[in-house]
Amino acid sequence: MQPISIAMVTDFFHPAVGGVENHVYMLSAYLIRRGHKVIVITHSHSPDRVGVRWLAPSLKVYYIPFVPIASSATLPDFFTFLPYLRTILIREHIHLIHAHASLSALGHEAILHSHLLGVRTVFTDHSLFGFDDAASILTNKLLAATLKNIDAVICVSHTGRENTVLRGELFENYDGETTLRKSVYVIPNTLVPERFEPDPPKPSDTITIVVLSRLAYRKGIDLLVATAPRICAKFPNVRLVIGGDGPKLIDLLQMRENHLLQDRIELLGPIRQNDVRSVLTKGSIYLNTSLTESFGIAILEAACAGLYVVSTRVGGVPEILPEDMISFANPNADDVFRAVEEAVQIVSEGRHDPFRAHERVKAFYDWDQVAERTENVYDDVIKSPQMELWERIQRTMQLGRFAGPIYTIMLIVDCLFFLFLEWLMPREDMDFVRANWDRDTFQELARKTGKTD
């Protein structure tokens, strides 16, 4: 594939810490190593992090002066982002926008505006959502409106693909027959295995269970609160180390206080990404109690660090690891306790080899493969015919009796606003970014930056 210019657009990026943030950075870094130009467009995270910043290996990040309203997401307004986006895309000669995460307002707006500049679009969905609560209904309708005119969709698991297809209404109607859109791909998340080398086992009778998670309801912290005292009562040689922050922290503190488990349960608080390995290598078992999970990169990191995994059987988790590396439980306290009991027995009897687990994960997952598969998606998108405005209007009207006209009006107003900006800020008055380096030399330098550290 010929080198292209790509803009990653999302609300979720560094210095915030999370799975989406790390995925966007690593994918960008490996695409740069493959010779492409990549920039990131996100919102500001503090008053002094606004404007342009650079991250290794030469990843340019535009921090737009928008303030997040909750969980690092901005308020969708559909139009104030257009002047910024138009200027950046024109200056940087962008060919393709890759938006990330269903809750990213900037991602949705970038997809809406992109056709005005002839820029192609790809969207990656990282999460699972329901269908029966008010927040999910509104989010799903926004997603369906965005994906009506998308060029390609990437999901991180097959379960996530099914969820996104239903939520985003990714169907085509030909001659009265409804078929699934062909431009929906599955590319799993991954990690850099070298960053999660296991430590040599230390002789000890104590078994440590590690939990690293956002302490929120959807992460199943209520299950952890209900199960932890039972685990400590049944196994005197077991202790728990819990890292993370969130609204459910107070429940964990109360549980520890009520059962007098201060010496058995250690609460670490927020964990930096660079410290994840050091926390994981404290333990022998990793416990995940999520109620919903599209992929579960934390599970993969724990397995790569040599831990035996216990997890609820939800979402895309069963797709991550072989069955002999993980014990599954239904999302209820009794079954989670049963699975932990099974894991303690396996680890106590020495039936789990941390170094063999690391080598197996290292063989399964690789960022070069993910970048290559994503590059293939880009290639298919670039070669496919682009939709005209009338086709976009027809697709948008299919959203429904009320949503269809509303989004169509927004699409038309967006076109008029774009024409106004073309008159107000002519392209010939802009300063363009010009690449004066040799691509082959730059690609080689990017490869030498210590695995994108």
Contents of the next structure:
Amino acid sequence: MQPISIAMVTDFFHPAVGGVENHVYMLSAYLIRRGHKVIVITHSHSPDRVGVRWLAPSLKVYYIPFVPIASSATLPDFFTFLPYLRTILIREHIHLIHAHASLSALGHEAILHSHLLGVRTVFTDHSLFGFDDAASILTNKLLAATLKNIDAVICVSHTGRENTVLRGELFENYDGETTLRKSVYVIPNTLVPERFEPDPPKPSDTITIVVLSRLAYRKGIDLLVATAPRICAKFPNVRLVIGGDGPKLIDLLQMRENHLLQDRIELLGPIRQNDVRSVLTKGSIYLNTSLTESFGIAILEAACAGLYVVSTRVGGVPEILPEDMISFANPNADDVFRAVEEAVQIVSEGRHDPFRAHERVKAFYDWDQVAERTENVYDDVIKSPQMELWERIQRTMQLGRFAGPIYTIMLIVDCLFFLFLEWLMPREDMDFVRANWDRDTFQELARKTGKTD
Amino acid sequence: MPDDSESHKILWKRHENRPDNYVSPSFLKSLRTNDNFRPYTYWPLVLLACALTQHLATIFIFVSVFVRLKENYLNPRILVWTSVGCFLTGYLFWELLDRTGLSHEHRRANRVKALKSSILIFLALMSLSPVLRTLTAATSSDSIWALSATLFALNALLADYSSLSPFNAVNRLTSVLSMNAAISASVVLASRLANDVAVFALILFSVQAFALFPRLRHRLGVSSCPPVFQVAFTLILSCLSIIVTMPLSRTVTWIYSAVQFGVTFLAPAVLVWAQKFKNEIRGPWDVAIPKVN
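Can you give me the structure for the form predicted together with the partner chain, which would complement the form predicted alone we have just seen?
Shown next: the complete complex, the earlier chain at its head.
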């Protein structure tokens, strides 16, 4: 594929940490390695993450001065992003924008605006949502409106795709028959296996169970609180190491206090991304009690670090590993206990080889492949014909009796606003970006500075 | 070995000649719509709506009692005695309902507590009534009507009409707010009355109607007493409210009766009709509900 210029647009990016943040960064890095030009557009993190920054492998990041309202997401207001986005996309000669995460207002807005500049759109959904609470109903409608005119959607698991398709109403009517849109892809999340090398097993009778998770309700900490004392009572040689922080920490502390398990359960508090491997390699079993999970990258990291995994059977988790590397439990305390029992047996009998597990995960997942598959999606999008404004209006009207006209009005106002901006800030007066980092210059410079040191 | 439908759903192995937008035949197979959906039927809904009807009736009875007090049609002493009578009848009911659930000692302790707090409230209201009479006396009557109407609306909106949790010991925040709104409404209305006895009678009545009666109603709703009682009780209350409102204003009575009818019979019918639009979507992406014993 011809090298193109890609803009990743999302509210969730470095310096915030998390699954989406890491995914966007890694994907950008591997796309740069494949010869594309990639920039990231996100909101600023005051006081010091403002303006334009460069990250390590020649990745340019624009921090737009928007204030996040809740959990690092900005307020969706549909228009205020356009002046920034227009300038950036024109200056950087962007061909395609790739928005991430369905709660990112910047991503939604970029998808709404980009057709004005002839820029193509791809969207990756990272999470699962329900359908029955007020927040979900509102955000799902927002998602459906945004995805109505998108060129391609990527989901991280098959379950995630089923969820996104229903939430975003990604169906087409061909000759009276409703089918799924062709442009919905499944590309799994992935990891860098080299960062999760297992440690050689220590000769010891103690079996350590590791839990690394945000300590929140959705992560199923209630199940952990219910099963941990039972596990400790049944197996005197089992220890628990729990990393992470969150509202449910207090429950864990209380449980430890009540059952006098201070010497058996270790609570580590928040763990930095760089320390994840060192925590994981303390143990031989990884326990995940999540109640919902779209992909479960933490499980994969644990399996890669040579741990045997016990997990609840939720969301996309059953898809990510073969059945012999993981024990599943239904989300109830008895079954989690049963699965942990099974895992302790497997590990104590030495039926699980950490190094073999590492090699297998290495064979299953790697970033080069994911970047290539994403590139194929870009290729399909660039080759497909672009929708005209009239078609966009017609498709937007299909959204519903109330939502349809509202979003159509927004679409048209957006066009007028764009024309106003064209008059106010003509393209001729703009400073275009001509110089850019590439791998060779970067390496050469690194070599040079190394010499002068 | 996973069966064929499952083998489409794996991410760790990639089919060489299968594009990423391939849709397997098992796509959306695990989707379930209206899975544990139990449709409502009309008459049970009407029975549930009785709680609402009763509450509206209480508000209207209260307001017409106030108007009568204000216009001196009603001797406040009679109202005090009626309140006491209502309290005793209500307490008798409460005791009858208690007989099934609690132990003897527990009931005895409850009785002593109830007696103590009723004496306390009685005395406190009596000593406070001169203060309450002049509390908002300087405010113009228009403001008082508007304020009390708003507060009663708030009371009706927030009241606890549920009959689900059998032993709901802790009151929910909204039902406490609702009670406070009603008591505040009666306090502001009390300032329009002529003498202290009338104020005392009105506030005592409002405590009966808005603090004690909803608890009894909730109790009746969740207890397993036959629906006949519920229906009879509702019928008595709404007839009473219409009868006491009728001499005061014909228009209000008509509107009020229409609202009563709508709430009791039309609203459940609308809900039953609207159920055909129900589309509940469930699947593997739902947040699991942890079972902890």
